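Next up is one chain by itself, shown in structure tokens, the form predicted on its own.
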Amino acid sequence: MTPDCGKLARAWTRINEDADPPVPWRDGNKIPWHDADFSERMLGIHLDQGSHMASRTIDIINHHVGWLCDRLQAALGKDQGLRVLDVGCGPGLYCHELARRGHKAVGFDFAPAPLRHAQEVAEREGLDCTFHHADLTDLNDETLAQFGKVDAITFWFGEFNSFRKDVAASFLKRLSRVLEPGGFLALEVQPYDGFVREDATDWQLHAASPLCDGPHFWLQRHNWDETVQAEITVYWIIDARTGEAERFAQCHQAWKDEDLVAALGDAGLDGAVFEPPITGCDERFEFPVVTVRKGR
């Protein structure tokens, strides 16, 4: 198919008129995890054992779950039978492994295709897992009741940093409500000093990617906003077959340790312990873990 030059011209105009520099959250928020087609493309990347881009490889996940089970044993005195809630569970890889080790896993996510895969695997293997479609930023009482009370909560892969501070502080309080007194939370957080504070623009050619299922130009603009201590990356995807352009944006919030401890404390979660990345496999895809306990 020959690209439509009119569409290419409109794409150029849109890119040229885009906010410069873009402002985190004002000029875009998150890539569309909830979109059916996008989540189908992402599912393949989640399950790709040659990449850590969406989910870790099974070997790394097994190391993480082993680490978690050791911490749960030390904190709660049980090596089986605990109820663990995994926030942003994706295709359920952490939940499945927890269930194989004798725990009861509850997962929720916003993306439909990974959730479907998570449920299919649990049913096929007879694993003690339940999965829910839920929006972390809108955890109402009915949704929390569906989760039920849990002994531990996990939030992996630095996805916590994808939300503004006020939004994160709010959902920490909501999540804390389902955690049993004395319960345990493990939060993997992108380190404050690990954020790239230099602006950069890049472009690439791809045969396909999570943002487009065919050949396309990938234009990327990264900006750091010192005022709000956050980054925004804007992606312009131009379909080489049609000339159609689509804009995506993703933001990440940096947290100083003391601010994170304060937000956790406001949610009734205390005794913060900062631990290094569990395996150290790759500083781009694995981050320090903060553990806290809910007051009794």
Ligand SMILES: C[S@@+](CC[C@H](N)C(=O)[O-])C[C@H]1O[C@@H](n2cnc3c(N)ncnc32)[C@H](O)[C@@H]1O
The other form holds:
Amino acid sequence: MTPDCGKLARAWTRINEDADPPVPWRDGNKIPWHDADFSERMLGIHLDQGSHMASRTIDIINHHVGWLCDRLQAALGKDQGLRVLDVGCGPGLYCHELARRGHKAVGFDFAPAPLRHAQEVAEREGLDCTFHHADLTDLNDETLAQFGKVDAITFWFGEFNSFRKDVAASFLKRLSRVLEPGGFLALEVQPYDGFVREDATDWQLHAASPLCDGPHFWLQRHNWDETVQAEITVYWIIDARTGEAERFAQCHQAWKDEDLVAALGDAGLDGAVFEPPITGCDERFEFPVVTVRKGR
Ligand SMILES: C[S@@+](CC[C@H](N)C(=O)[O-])C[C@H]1O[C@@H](n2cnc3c(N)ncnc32)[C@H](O)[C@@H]1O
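Here we have the form predicted on its own; I need the corresponding form predicted together with the ligand.
Below: every chain and molecule of the assembly, starting with the one above.
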């Protein structure tokens, strides 16, 4: 197919007229995990054992779950039978492994294809897991009741940083409500000093990617906003078959340790312990973990 010059000209105009510089969350939020087609393409990336993108490889995840089980044993004195809620569980890889080790896992996410995979594996292996379709930014009482009370909550892979501070502070309070007194929370957080505090542009060519299912130009622009201590990356994806352009964005919030401890404290979660990345497999895809307990 020959690209349509009219579409290419429109793409040029849209890119030319885009916000300059883009502002985190005002000019885009996050990649469309919840979109059906996108989530189908992303499922392949989650399950790819050749990279740690979207989900880490199974050996790393099993390592993480082993680490978690040690912490749960130390904090709660049990090595089986705990109820653990996994936030943004994706294809359920953490939940599956927890259930294989004798715990009850509850996962939720808003991406349909990974959730379907999570459910299928649990059914096939007869694992004690339940999965829910829910948006972390919209956890109403009914949804929280579906999760039930849990002994521990996990939130892996630094996805926590993809939310604005006030949004994160608000869902921490909601999540804390389902945690039993004395319950444990493990949060994998992108380190404050790990953010690229410079503006940069980049372009790539891809035969296919989660952002487009055919050959495309991938134009990427990264901006750091010092005032809100956050980054935004804007992606312009130009389909080489049609000349059509699609815009995506992804924001990340940097948290100082003391601000994070304060937000956790406001949610009734105290005694923060900061631990280094669990395996050290790849600093781009594995982050430090902060653990806290809910007050009794
Ligand atoms: C980097 S992936 C990690 C998936 C999984 N935790 C893992 O490590 O295998 C981030 C996940 O967070 C989910 N997510 C992002 N924003 C969300 C929201 N507002 N509500 C629910 N899930 C969300 C995405 O759909 C995606 O599955």
